[in-house]
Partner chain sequence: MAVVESAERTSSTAVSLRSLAPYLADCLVVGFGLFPLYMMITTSLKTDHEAFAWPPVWVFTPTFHSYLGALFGFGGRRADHYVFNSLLITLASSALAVSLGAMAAYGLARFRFRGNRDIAFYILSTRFAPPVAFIVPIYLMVQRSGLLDNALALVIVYTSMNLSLVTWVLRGFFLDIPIEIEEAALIDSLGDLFMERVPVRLDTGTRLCSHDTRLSRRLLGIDEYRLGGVYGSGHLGGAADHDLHPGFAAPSGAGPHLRRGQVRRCHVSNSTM
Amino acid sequence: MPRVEFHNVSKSYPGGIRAVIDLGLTVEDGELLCVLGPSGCGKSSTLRMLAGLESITSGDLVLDGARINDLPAQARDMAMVFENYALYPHLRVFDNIAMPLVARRVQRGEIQKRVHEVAETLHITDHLMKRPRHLSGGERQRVALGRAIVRTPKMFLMDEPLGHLEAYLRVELRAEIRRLHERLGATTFYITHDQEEAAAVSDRIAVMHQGRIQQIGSLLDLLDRPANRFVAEFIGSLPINLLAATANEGDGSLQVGPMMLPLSPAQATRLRAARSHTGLTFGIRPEDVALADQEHAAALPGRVAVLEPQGDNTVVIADTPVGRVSAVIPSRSVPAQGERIRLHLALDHAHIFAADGSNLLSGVDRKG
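Could you put down the structure of only this chain, in the form predicted on its own?
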């Protein structure tokens, strides 16, 4: 399976629209790399350049050491799976899956063998004689996956393949995609806007925003060690709390509203080394905020404004002197709406963002 390298690849469209800017990215041999980002971030343009469906404005696209900028799409041997299935409605499932093999004039006996093998793998053998209109959305997407798999391409390109499916089908199919990847070991480039989907299927996640890669890593890396404010805000099941802050350079502490937060030695050292101490933002996830005892000195006072039950836990949203702050609290100990509370912030899980959005504590040992 191939190794793919993007060397300073850019894509511009008429009117000066820059969709992808100086992209440097490597997809390792046999890796499933997921590009995650909001609509308009440039992930689809990146996939289309890799597929040969879009020209590259500048930079080099390298496949196993060979530059492929000008190689036509049909010569790249990459199979695509789209969000909208793209099945032939007048053909049976068998014929839809077999289409790539028919186009390559594979012998009929071999086609029969490979289609049935793929159908068995995807659990759609019972549907081979049906037409797409008689299938559910999940079954149609399995057919689309089967059509891509059957010709054993060099690489798979997946463009929001689960976007049209209901939530329970997305969970089922993303597990199927991961299982298939582990079985086939194929290099796969996968794009989505859904972080849970990205975490479930990928080996690594590359977060993209405004045409640039912001950070690459596992979902845990992105949650715990965001490179910048965009990643911190985009990643996470609940929005991160962001509060205006001021550095106290003398004692290595951070002022957040009425609280003076003592930083660890490693955090204080990183903060002192920052180019600017103005326009700082303190960030902490709701999962790292807890109810504090009334006697706790380093706690943020507030009043409960909103309660959002989520089963065993409840999201408590409180009005504080520095704005609204969310905390995840066990449902058995949730305060009443309107009640005055104090919130304890787990500083070893905190982030400090500079005015330019960079995370000043990125890479700091949480225990340091």
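Throughout, rigid core stands for the largest set of C-alpha atoms superposing within 1.5 Å between the two forms. Positions refer to the first chain, counted from 1. Just so it is clear, the model here is predicted, and its values are computed rather than measured. What changes on going to the form predicted in complex with the partner chain:
- With a cut-off of 2 Å and the rigid core superposed, H90 has a Cα displacement that reaches or exceeds the cut-off between the two forms.
- After superposition on the rigid core, the Cα atom of Q112 is displaced by less than 2 Å between the two forms.
- Relative to the superposed core, K130 undergoes a Cα shift of 2 Å or more between the two forms.
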Given for the second form:
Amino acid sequence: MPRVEFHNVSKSYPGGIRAVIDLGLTVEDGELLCVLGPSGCGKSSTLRMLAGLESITSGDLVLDGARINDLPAQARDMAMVFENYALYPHLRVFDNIAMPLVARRVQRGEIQKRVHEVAETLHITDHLMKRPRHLSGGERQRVALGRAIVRTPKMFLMDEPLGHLEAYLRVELRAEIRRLHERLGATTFYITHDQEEAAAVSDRIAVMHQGRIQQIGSLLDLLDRPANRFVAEFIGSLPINLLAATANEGDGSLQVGPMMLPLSPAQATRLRAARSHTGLTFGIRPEDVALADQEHAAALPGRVAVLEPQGDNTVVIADTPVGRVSAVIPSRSVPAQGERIRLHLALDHAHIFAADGSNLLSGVDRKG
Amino acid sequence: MAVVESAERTSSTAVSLRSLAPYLADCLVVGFGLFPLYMMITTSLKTDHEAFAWPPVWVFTPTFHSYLGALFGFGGRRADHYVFNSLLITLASSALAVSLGAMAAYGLARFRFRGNRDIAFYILSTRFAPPVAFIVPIYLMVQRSGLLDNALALVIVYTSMNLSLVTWVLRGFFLDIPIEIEEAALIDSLGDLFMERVPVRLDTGTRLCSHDTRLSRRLLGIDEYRLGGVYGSGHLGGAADHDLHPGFAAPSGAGPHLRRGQVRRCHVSNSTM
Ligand SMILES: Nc1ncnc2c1ncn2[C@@H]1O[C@H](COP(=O)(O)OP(=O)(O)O)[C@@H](O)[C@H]1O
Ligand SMILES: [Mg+2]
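Could you output the structure for the form predicted in complex with the partner chain, given that the previous block was the form predicted on its own?
Every chain and every other molecule in the complex is listed next, the one we just looked at coming first.
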């Protein structure tokens, strides 16, 4: 039952860089957990501690109930896929895939059989006798995947395995990885900075920022109930609208610039419970902003500044009294540039962030 | 009709002349580059007298007496003796320098420690002074340790002189090998079976690299033949039988007044510098 727990794991590099801070995280048996975060947030450091390639500064790393902080990498029985493939350049594809079996003194006939099975699964049978430098990036990463799945390790570790590939190959291979995961059901720790990729391959996504896990959940959780301002800004295909706001003590409404936004009773209660009423940020996704069709109480007047056609929909960026606000509008009913419009904000999907970044309206349980 | 044709013909010759110009220029450059080679080959086929004549003799009857002399009668010694010494010394010092240098280079390329870059640069900086500058001090050291006329002296000197360059070059090769490949090997438990071989064996490129360095090492070794003259036959009086010097390098270093049988004297003069 491979199950990995990080208990308050921290990593500091010489020079005082704190790459991972008090990490608490569990990868369940058979789960593909994706760590998603911007470059430099500590994803690789986390994975490398798990792999045994990097020492753990403090905290406990527990695999199947046993503390493995000091277990050397070769004894952890994990298989890793690297961003730059890390194939053995002097070996043919066949030997690259066979190497982990050779190291375990598997019989030659068995090696032949397993390598060919794996090659079949990954559609690289034609390349078995080639050397890595004669393969394309996508083929190389297939070989690297093959080298990982040829044996049955406790866990798979993948550090941005699709990072070096072209867009169409990424889409193709991430589907392949998901398919493999569903077939093998192996516990997998997967790293990426691409949210679409994370959503496509993973069971759960852990968002990481500045060495800390910010939130764990499905992509939908992260979109609809961001735990904090960072998650709200990082997740989503379009940048979220963020506007400075203050809470009105009396009626529990929200003051955004010259506008007063009526909040639902539940939202008002949450807001009132918040300690600080100033320095708030009001956030709403462009998808939750629409054209107001009639004189609407909460409609926001504005003038169209920029149009970004995206096919069926167009992103309309308007200058309003509270600042620039973007909205996703069906392309059929898009206003002209410079036109005066009124925007309707779907307030039940809005977020209010405290000065420290936490989401005052979201009751999503924050693990980690 | 005829007038028109001839006019066309002249204009086309002018055009082809202009298009030929770059080729003529190329020929000049190539000729300039190949001339020394031509001189070396023709000189080897001349008699001593013709070889050192001034102005140079362009027309002569080729003779192989230099080749015969070098192979069978050179300085009263057969050349294979010198070739064997050279081979032995170069191979031994190459093997030593590459194996020691590889370990140092691996450490410098892979491990982070204080002063890493400074040490690497210091190692390279030992090559900044021309080796000739050390001839006298090293001669004294060799003399005191009683290694004059001993192949070991040359092996030690060549190794120490080239170790720095080998280390520097190999460090570059190790830096070129992605660390992930070693990590992959570690995780795949290739450990003892594979780990040490990974960085050295990596690909033909890297394999070439060690050849490469060994090759340049050998060239360097041969280039310093003068040292052979100093520490080998620097032994002034006698012991001619134990003479040790990379024989084939001697004539060119000996200067134009060399005659067969005078090799020993040229070494004496070398050793006094
Ligand atoms: N070997 C190292 N030595 C010093 N600092 C490092 C080392 N590896 C990573 N870091 C630093 O730790 C932080 C996190 O790095 P990393 O885990 O690689 O992030 P990510 O994989 O999310 O891009 C970065 O600031 C990086 O510069
Ligand atoms: Mg990384």
